[in-house]
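Coming up is one lone chain in structure tokens, specifically the form predicted on its own.
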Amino acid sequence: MNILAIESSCDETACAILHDTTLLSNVVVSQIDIFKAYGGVIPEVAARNHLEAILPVIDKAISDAKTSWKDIGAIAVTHTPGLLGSLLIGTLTARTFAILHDKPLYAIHHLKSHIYSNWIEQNSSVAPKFPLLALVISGGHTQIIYMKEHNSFEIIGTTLDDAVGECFDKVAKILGLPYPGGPSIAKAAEKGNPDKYKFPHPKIDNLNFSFSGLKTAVLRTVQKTCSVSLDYPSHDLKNLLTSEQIADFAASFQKTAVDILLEKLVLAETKYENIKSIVFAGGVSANKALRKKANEIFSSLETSIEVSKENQPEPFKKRKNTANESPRIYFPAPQFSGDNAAMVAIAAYYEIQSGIEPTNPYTLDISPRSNIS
């Protein structure tokens, strides 16, 4: 089956064909360049943006998919969660379409999306198998899902306030770094100590996040390095540093928050027996950071070489010993670990096997936020 499938949530225009697992077209207008100059996405301009790409960006995947709509077998479209104008753009055509044509509509959850991108292109004997852990991590969220079988969503740990990605836009703006922070960040930190500054890990109960500490954090120590008082404006503290001090910052940050999020990932291995898969999920599961350390840690089950616990932080030497005893995890391809429309149709796709039913059309409504289920 063809699934033609629509993401807009945020400042992405984005839509993708896909016949069965096998991905035939993944179109995606970004308004990065747009919002560069804010320092982060403004609502109405993107829903605005969203209203001007969407039809020219479903035209260009039907056409680079060699396809037509009488091949299409369903649509797909992110309804939640998002910003409420980007979303109304992409629910408003794919509702639209699904009447015009007669084709069944699914409505599928952002974060879903997500974690299924790990899916896109996998056959059965590669793809993650159950029961797993996903850490979604990106702008606006910062979660762990335990997963015992396909469509089965349970979250076991999540952010008390901000998510990791808010924190590493918030913490280049403060360095004067431009947006979006996560690949200013690691590209400055490619040139930076990362135990030139300690920066603290917060001590939060189970498997839950928080990040605005380390922002804070961050913000102190900057401050102490220029000599400055607390009321210095943040926004002018950039002109205090030298590249070199703004390098060791980034890479000093980057460390520590990749290290906060395995250190949670560790613990809720431990906590669930049989883990067969981690899947890493969201924008910031394409920093370079963060991948080589997770392959450190969480060895592949192809591989029978032992980790090196000698030099781990306390919570990563709790692991197995042995690369026989260790989940595989798994990465999404970098041009599917922001928005696309390529995760919403797999997502899709998977919902069709697992026997959900498609949405009313008529009915179909938008919310900004809503738990994965």
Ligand SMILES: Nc1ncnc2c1ncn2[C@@H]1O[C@H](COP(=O)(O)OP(=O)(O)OP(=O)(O)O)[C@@H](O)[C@H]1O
Given for the second form:
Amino acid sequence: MNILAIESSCDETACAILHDTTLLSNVVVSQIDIFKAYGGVIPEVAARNHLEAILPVIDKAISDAKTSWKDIGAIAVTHTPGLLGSLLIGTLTARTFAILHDKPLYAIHHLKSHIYSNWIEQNSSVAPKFPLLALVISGGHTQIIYMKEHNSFEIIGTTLDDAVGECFDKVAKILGLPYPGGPSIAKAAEKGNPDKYKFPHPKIDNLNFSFSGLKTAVLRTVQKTCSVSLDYPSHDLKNLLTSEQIADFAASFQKTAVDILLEKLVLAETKYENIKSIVFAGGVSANKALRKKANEIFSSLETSIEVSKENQPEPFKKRKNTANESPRIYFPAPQFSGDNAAMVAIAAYYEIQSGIEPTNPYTLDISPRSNIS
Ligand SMILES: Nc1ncnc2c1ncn2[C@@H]1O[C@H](COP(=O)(O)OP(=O)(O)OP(=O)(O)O)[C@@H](O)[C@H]1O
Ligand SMILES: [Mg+2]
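So that was the form predicted on its own. Now I'd like the form predicted in complex with this ligand, please.
So here's everything in the complex, that chain up top.
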């Protein structure tokens, strides 16, 4: 069956068509260049741009897939969570087409889509196996989710304040690096020393995260390094830093953020038995330093021992004894780690496989905030 999916939850207008698990087309129009000038997304501007882009994007997805409305079996759309105006444009468009062409409509949770980006173009022999842990790391969320089977989600850890992607974006601003902050920090970090500055890890015993303290720790260390007072305007600090210092701050921050994420993931894997797969999801999962370290920790006993040196945080050491049956780890292909509609289509495919009923196109509503369920 061909599924046409629409995504517009933040600043990407996207449409994709999937035939079962095979991608026929994938169109993403990003507003990143517009928001670079402002250093962040302006919700009303994003909604206006979605309105202009959405119909051409859908037309292009249909023509790239060499199909037509009559061969579309179902429509899927992101209806929660996200920016209110942005969600409205995609959802109203999907509802209209579902009614106009008499197609079943599937309302998809955005984090479910991010998780399912790991199933795109994967046949059942290589797809992630259950039970699994999903680490959702994006601009708005940082969660560890336990899945015992398809379409079953238990949030076992979540951030108590900022999301990790938001933290990358805010630290990039302090360092004067361009929006979006994640890729800018990663690039600057390539030339930096990750051990130059030490930032504390939050002291939280359970599987929850906190990132606002890390952001403040970077700010305070930059102020101290530049010998300015605590009330010195943070947007001016970049003018006092050398490019070498910026690279060292980027690398040290990135290392700390990656370690905090993986520490909790390792802890979750030791708490939940028999985990077969670990899937990473969301924009931050594109981070190469994270991918490298996760591969080192989870790939084999040998490399786990290697990372379990003196300076490793406690959970990494603990894992040394349990690494015989390492779960297989999955990262979305880089083009599917940020927002796109292919991940919405694949999530709908697995809803249909699980026998989940379509929604009513006359009444489907949006919700800016909601937990995955
Ligand atoms: N290479 C990278 N390293 C670290 N962070 C990255 C990288 N690439 C992108 N990011 C971060 O990913 C985030 C965007 O991801 P995504 O598009 O999944 O989030 P969102 O859709 O805005 O939020 P949510 O999915 O929670 O609603 C931004 O914070 C961005 O800085
Ligand atoms: Mg997203």
